[in-house]
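The chain below stands alone, shown as structure tokens; this is the form predicted alone.
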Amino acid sequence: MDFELSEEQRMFQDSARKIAEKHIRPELESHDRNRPLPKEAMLRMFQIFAREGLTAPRLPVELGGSGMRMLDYGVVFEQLPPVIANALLSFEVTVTRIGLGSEEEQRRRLLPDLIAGRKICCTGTTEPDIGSDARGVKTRVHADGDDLVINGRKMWVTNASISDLMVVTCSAGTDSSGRNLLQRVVAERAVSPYETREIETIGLRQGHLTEILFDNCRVPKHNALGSAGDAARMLTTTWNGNRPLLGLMAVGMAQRALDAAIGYAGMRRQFGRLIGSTQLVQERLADIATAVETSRLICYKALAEIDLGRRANGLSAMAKRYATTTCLQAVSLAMELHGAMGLSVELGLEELFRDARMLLVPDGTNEILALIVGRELTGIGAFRG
């Protein structure tokens, strides 16, 4: 068992903190840091993405992608500012699934454009009413002539607003003992227009996040993916990929909260001396750098037993559970052990906490978290009867 990182692993999170820092984190700081970006500066990001082969980071090279091990995008993608973490994660898992799930001639004709990142793209499953119970998805499709057509409404999906193509997870019936069958569908806002609205939220305000509606919406047939059924499978073997990123997300939050802690605690002087060097500071200094590692290794150990191809339902469940609640505490303490220029949006530590806060639901709020750790652990489901 070895913890420490290759010096290829290295390379990659050196890289990506580069590109960060030269390249993403002034297209953000250029723009409000309270309204969503434009189309255009997403774009921009995405084509830097592109040249460095994270727009298809999980689709092996046979089918356009650059094939990464998840260790390694998780070791590249703690690096990257939160908000295009988002973007980017929201964008490559719906180019893996179109990727995995389609044929030949759909993948000439849809991949090209989104992994030289010209095109944005999103995954619609959540509805206003359906949340973690995706085999409830009320959205409807059915066939019309050579088309299919949409009809529903989609809630909380990121870059919905700027995307040029969107994977719609729908309902096509029932079968046989009278459950949903999934299929999903690829709407192309060119060809197949579909309403979007901006959500305002707490944190990743210049993000895009979006409610859809579909109003007897025409897709051409030849974009249906795979068959009536299989949808929630590619839907459960992708969110196990993505739970632990996002546990890697906060990570990179609570590092930086650390980081600002420690150099606060080693300048800032009360009662005539530092307090960095009192036991209290050094206590919470402990706890967040303790956070911050504890939850760093079980996101990369989730990612590491994915590359091993092993069932990771119950660890990545586990990993993003613990790593979205354990970071924001830690941010929260880091804002704490600043006083009151914690408070302050010069810092930046509240805009990392509002951020942080965003996290706890997405592909998976903490009770349905726990209850799939529980199904793993017990081999009994608490979801249905």
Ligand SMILES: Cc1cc2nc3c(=O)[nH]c(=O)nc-3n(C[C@H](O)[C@H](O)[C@H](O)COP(=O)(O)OP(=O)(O)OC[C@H]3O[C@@H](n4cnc5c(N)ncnc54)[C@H](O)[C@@H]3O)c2cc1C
Given for the second form:
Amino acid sequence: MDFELSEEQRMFQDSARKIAEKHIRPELESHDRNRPLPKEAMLRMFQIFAREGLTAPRLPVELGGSGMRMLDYGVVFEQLPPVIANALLSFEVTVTRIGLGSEEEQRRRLLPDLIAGRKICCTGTTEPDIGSDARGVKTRVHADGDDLVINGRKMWVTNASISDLMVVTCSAGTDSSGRNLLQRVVAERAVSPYETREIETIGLRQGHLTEILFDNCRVPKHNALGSAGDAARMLTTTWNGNRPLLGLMAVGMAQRALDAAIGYAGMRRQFGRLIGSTQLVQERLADIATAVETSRLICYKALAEIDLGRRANGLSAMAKRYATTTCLQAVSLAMELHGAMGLSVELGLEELFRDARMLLVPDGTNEILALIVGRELTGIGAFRG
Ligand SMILES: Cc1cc2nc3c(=O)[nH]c(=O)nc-3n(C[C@H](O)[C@H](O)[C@H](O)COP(=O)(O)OP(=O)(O)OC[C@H]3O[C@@H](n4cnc5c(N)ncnc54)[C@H](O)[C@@H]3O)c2cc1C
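May I ask for the structure of the form predicted together with the named molecule now, the form predicted alone having been displayed?
Following is the full complex, with the preceding chain placed first.
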């Protein structure tokens, strides 16, 4: 067992920090912190990620990706500002979903512009009536001549309003036992237009969470990926990778909150002494630091399991649930330690808190993640009544 990052991982970490400081934060700061970023700004950042191999980190080299180990990717990912990390996650997991289980012709046609960061993509699964129970997707796809026709609504889809291309999780009917057959269909916006509406939320406000309407949206048949019925497996496998990454987003936020809290404890004086010299403030700092350290370790462990070729269903769910919950508490404690200053917009902790609150929902709410862990422990599924 080795708890040290390798020299290569330290280099990845360092270079991600530099990119975040030199390119990403200045871009974010040059725009309204409460409004979705313009598409051109997002493209500029995706092109930077493209140069670093981050637009296709999980896709094997032979399929056109950079084939990074998940743990290495996680070490990099943790350093990125949350709003852009969330956008990158939606982007690159969609590239993975197109790259795996598709035809070579589809990869050649669809992937180069995405991997180069010239086009933006996303995956639409959630619907107004279908959230945690993703297998119940109602958006229908049916064949009509040389086309497929999509009808339905998607909700809460990251990047959709600025997307050029969406992998739409559709229902292609039912199998002989009445099970919903989920099918992945790529809608390219230029040829298969879809309507989008931005949804305002508590956090990640420079990002794009979107509602989408598919109204008789015609897609060429060659844009169906894999086979009817394989979408659920693809989603599950990729969610297992996403969950510890979302956990590491929370770790990155809690680390920033910890750094701010240590700094403030070492300069703020009350009752004639530094607040950092009081036992209760030191206990607060110990709680925040423990949350950061334990969350980071469990997320790294889940990613390392995936690198070993394991599904890591339970561990990934555990990692996201634990890290997002404890890091939200850690950011809140850091705010408390700053007194009124912690509530100021100027300091930035309130933005971290709002952003961290967003992470408890995507790719499995905490309740659903607990059920995944419970199923692994008992062998009994407790999802349905
Ligand atoms: C930042 C962000 C990014 C997102 N990005 C995307 C994206 O790119 N693409 C996409 O398709 N979707 C995306 N989503 C949507 C997200 O995946 C869903 O919101 C999530 O799956 C939960 O669905 P829901 O909101 O409909 O809640 P629901 O499923 O309606 O759940 C409501 C509440 O009921 C609880 N609950 C449900 N079932 C059970 C049960 N069996 N036992 C106990 N409790 C239960 C839930 O935990 C929750 O508290 C994103 C959401 C957010 C916040």
